[in-house]
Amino acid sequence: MKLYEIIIKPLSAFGTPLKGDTLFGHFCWQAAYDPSLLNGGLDKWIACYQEKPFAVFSSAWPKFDDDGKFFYAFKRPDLPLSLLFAPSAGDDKRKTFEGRKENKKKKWMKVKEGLLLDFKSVEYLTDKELMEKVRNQATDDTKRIMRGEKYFCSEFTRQHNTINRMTMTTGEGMFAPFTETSFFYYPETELAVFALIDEEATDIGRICAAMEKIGKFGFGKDASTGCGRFDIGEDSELELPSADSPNACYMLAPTVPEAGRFYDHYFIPFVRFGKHGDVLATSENPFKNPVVMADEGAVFMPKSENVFKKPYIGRAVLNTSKSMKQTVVQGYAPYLPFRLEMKI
């Protein structure tokens, strides 16, 4: 498989985070309506998806320019803080505790464009520090708009009303007003999605064409109200990430790891309560079975070096829908190999 980077430029608020499994689901709907996106059509590749994934998407990660060089801001690995931040020699308990509180705020990890992950030199950032770095590359108009904003990604509440045509007002039950939480990025944000593509099935041109349609229609929840719009920027082929003597994998998307392949793991559970989109959204049962995954930022330590021969980890998740038996969930995820030498 080949690895590509696709730049996404948000144009609206989002109701659903841009995670790898949901990007895969949106691509499948595009392929269902446009058979030319996959050689032989979607049914052919879904049938062998368990053995041979045709595309594996990462979650979307901020990309920014810092002193003339491009960096990615990945989620801080889900490792214990004691493994990431060693206490300074000579610190008493109070200073150690205060340092731990400060380090807990550092939710982002700054990684160079080459995707080389080295824990000895990696820099961790708080939301505020990331905001400052992206503010430096913003235009004057954007800086004026974002004045006072402290976070790279801000949440706000949207009110929804449904009018009863009999009374011409809201009411009770399905006509009761309710609120939804959405989030938005600052203007000119660029997000990087990493896509592993089997070129026997498709190519980067067709993947980007599908992504462009997704961005125009809207991604995820509340797309019908204008959420989830984005433009597609440049795409480029990247070398598969590598490291010297790797013994661990940092996950770039939610994943369902294969049983028995890892001797240690650090992750935060993430439960995907999936729901069908498109025409199945109004079917008798649009809801999928919940899928428990390891969230992006998980770290897995494989038993065998053979794991590093493939650029992804995980497995397909089947039998998640009562409305469409062919439904699959992307339990695969791209990863960054690295060497974990720190000890508890």
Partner chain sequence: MQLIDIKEIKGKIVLKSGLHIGAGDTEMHIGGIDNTVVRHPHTQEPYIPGSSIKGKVRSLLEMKSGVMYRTGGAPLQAKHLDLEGLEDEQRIECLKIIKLFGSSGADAEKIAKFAGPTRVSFADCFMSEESRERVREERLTLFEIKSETAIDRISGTAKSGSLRFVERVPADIKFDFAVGLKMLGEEDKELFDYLLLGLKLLEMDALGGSGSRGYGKIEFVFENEDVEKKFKNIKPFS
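Being a predicted model, the structure only gives us computed values, none of them experimental. Positions refer to the first chain, counted from 1. Rigid core (definition): largest C-alpha set, two forms, superposition within 1.5 Å. Compared with the form predicted together with its partner chain:
After superposing the rigid core, the C-alpha of residue 104 moves by less than 2 Å between the two forms.
Residue displacement note: residue 95 has its CA displaced by at least 2 Å between the two forms (rigid core superposed).
Having seen the form predicted alone, I'd like the form predicted together with its partner chain now, please.
What follows is just the one chain, with no partners and no other molecules.
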């Protein structure tokens, strides 16, 4: 499989986070309506997805320019803080404890463009620090408008209502106002999605064409009313990430790891209460069975070095839908190999 980076430029609010499994689901709907996106059509590749995934998407991660060099901001690994911010010998214990609260705020991990994760020298950023980095690459107009903004990603509650066609006003019951929450990225933010592609099935040109359509029509929740719009930027082929004598994997999307392949796991559980999109969104059973996943940012310690031979980890999840038997959930995720030194 080949690894590509696709740049996404958000244009509106999002109701659904840009996670790998949801991006995969959107791509499948595009392929369902456009058979030319996959050689031989979607059905052929979905049938063998368990053994041979045709595409594995990562979640979308901020990419920013810092002093002329590009960096990614990934989620801080879900490792204990004592491991991430281990005090050096001779450090004042009091200061270490006092620094814990500050360290907790550092939710982002800065990784260089080559995707080389050196755990010893990695730098962590708070949401505010990330916002500053993104702000630095914004145009002057945006900087002026955004004075005082503190967050890279802001939550936002919008009120909606259904109009009573008889009175053309709101009212009680089904016509009562209700609220929906969505989130906005800092303007001019660029996000990177990493896609592993089996060139036997498709190519980056077709993946980008599908992504462009998704961005035009909207991604996720409330797409028909303005949420989830994005533009596509450049795409580029990347070398598969590597590291010196790696013993751990940092996950770039929610994963369902294969049983028995890892001797240790650090993750935050994420339950995907999946819902069908497109025509099945309004079907009698639009909800898929919940899938428990390890959220992006998980760290897995493989038992064998063989794990590093494949550029992805995880497995496909089947039998999740009552409406469409063929439904598959992307339990795969691309990962960054790295060396994790621990005192056991």
